[in-house]
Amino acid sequence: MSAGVGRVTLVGGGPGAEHLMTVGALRALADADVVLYDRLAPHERLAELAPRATLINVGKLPGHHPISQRGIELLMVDHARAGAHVVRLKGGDPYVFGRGSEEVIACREAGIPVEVIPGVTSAISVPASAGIPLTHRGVSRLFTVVSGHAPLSEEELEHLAGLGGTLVVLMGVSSLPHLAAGLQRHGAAGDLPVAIIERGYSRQQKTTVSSLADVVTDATLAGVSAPAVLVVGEVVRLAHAGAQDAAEVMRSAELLVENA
């Protein structure tokens, strides 16, 4: 710990797999005088990662913040103007739905140096945990990761449903049936294959396999719960059913393309 100001260093934990975690990540723990983690981020043997450090649990459970946002940026601040090094452990990537640039803009307006260190995001990493692609030549060539934390929208599921390829929904389960429903109201077909991936990366992971039309049905009889990462596009159908059916849709695909 410096006798002047210290320093913080945004760190994106990635999915929470010890192994997911980045070079930078490891040494920046190693070096670490405070670490605040979330619930989500590989937190199991953070003494070892971080041997020097004291440890403080931020972590939010839905609809239960023991410590607010604002109480988090105060924590960071105070530790580094003593002069610790601190670093935030955030699960995934601190720019995806991770609220990072609060906290480098609250250490920026503190006058503290910041640093971010990427991380694996799991809006790819959990889908490919199952066998997902998010893109495959002929099927799908993009995908648009969105917030399920709040409905969307009714522009924001038009255009959403305009825009195929394939959907990625972080934090989606409690929003699921208004999010269904506002796809296929717009034009998305009934029958389009969705994936919820629970817990990813874990020896709990649970992949739900439905339909735009079954999936809350789907999901309501497996239990599905947070924390889940939705898919929606043909691309499901790649992991889930296998290389026949993963070959019928490149066909028709092919197909469509040569008829255009």
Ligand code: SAH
The other form holds:
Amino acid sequence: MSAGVGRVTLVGGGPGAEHLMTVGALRALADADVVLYDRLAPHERLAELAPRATLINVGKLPGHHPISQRGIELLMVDHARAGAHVVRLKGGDPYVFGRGSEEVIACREAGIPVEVIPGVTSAISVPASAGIPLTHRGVSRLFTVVSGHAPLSEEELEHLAGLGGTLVVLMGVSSLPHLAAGLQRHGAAGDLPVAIIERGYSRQQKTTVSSLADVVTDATLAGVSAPAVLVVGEVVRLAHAGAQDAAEVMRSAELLVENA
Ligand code: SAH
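The form predicted in complex with the ligand is what I need now, so please give it after the form predicted alone.
Full complex below, order starting with the chain above.
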């Protein structure tokens, strides 16, 4: 730990698999004095990746907040003020629903130098882990990533239903009934495919495939729970070899386009 003011590095840790952490993330960890990590950030081998660091779990369980956002920001700033290189390790990318920009602002306001290292976002990688591409020539030329943390407004649902392409929803398990009903109310087809990928890149990874009309029932039957990424769109039909689990679920649901 050096004398004088330290610094903060906000690090995107990717979707949970160590091989999807960036070289920049690993370098920052190797140099860290303090690591503040989240539940969704890869943390199994942190003691080896950040050998000099004090490791602090600031992870939040759904509906349960061990340390408030403000508390995390204060911890970060206090350690940096004491001269530490603080790594704030977050799941996915720090700027995708990760409150990363709030933490950057907190550092700037405190006069602490801060750097952001982007990460592989779950919005793209978790669908990929189930073999689902977000774009495909002739099928989808756009994808929209939304937070399902709070229910979408009627206006948002209307625009999303009209936009087409691929819709990716993070934090969307509990608002899924609202989303599925809302999109259909605004004209989305009931047979539009939906995939729900739970716990991507973990041993408990599970993919459920359904349609907009049936997804609420199917998700209940499958006991779907957070964290999960939802994908709504025709690209779900393209899930293919290389991601055995998605391909198998889809084959049994007769949704799979072979050799697509
Ligand atoms: N900054 C993160 C997202 C934070 S919001 C990122 O870029 O990935 C947290 C949500 O991300 C979860 O509720 C879930 O929807 C999604 N998520 C993150 N990691 C995941 C994983 N390994 N498997 C499934 N969903 C994941």
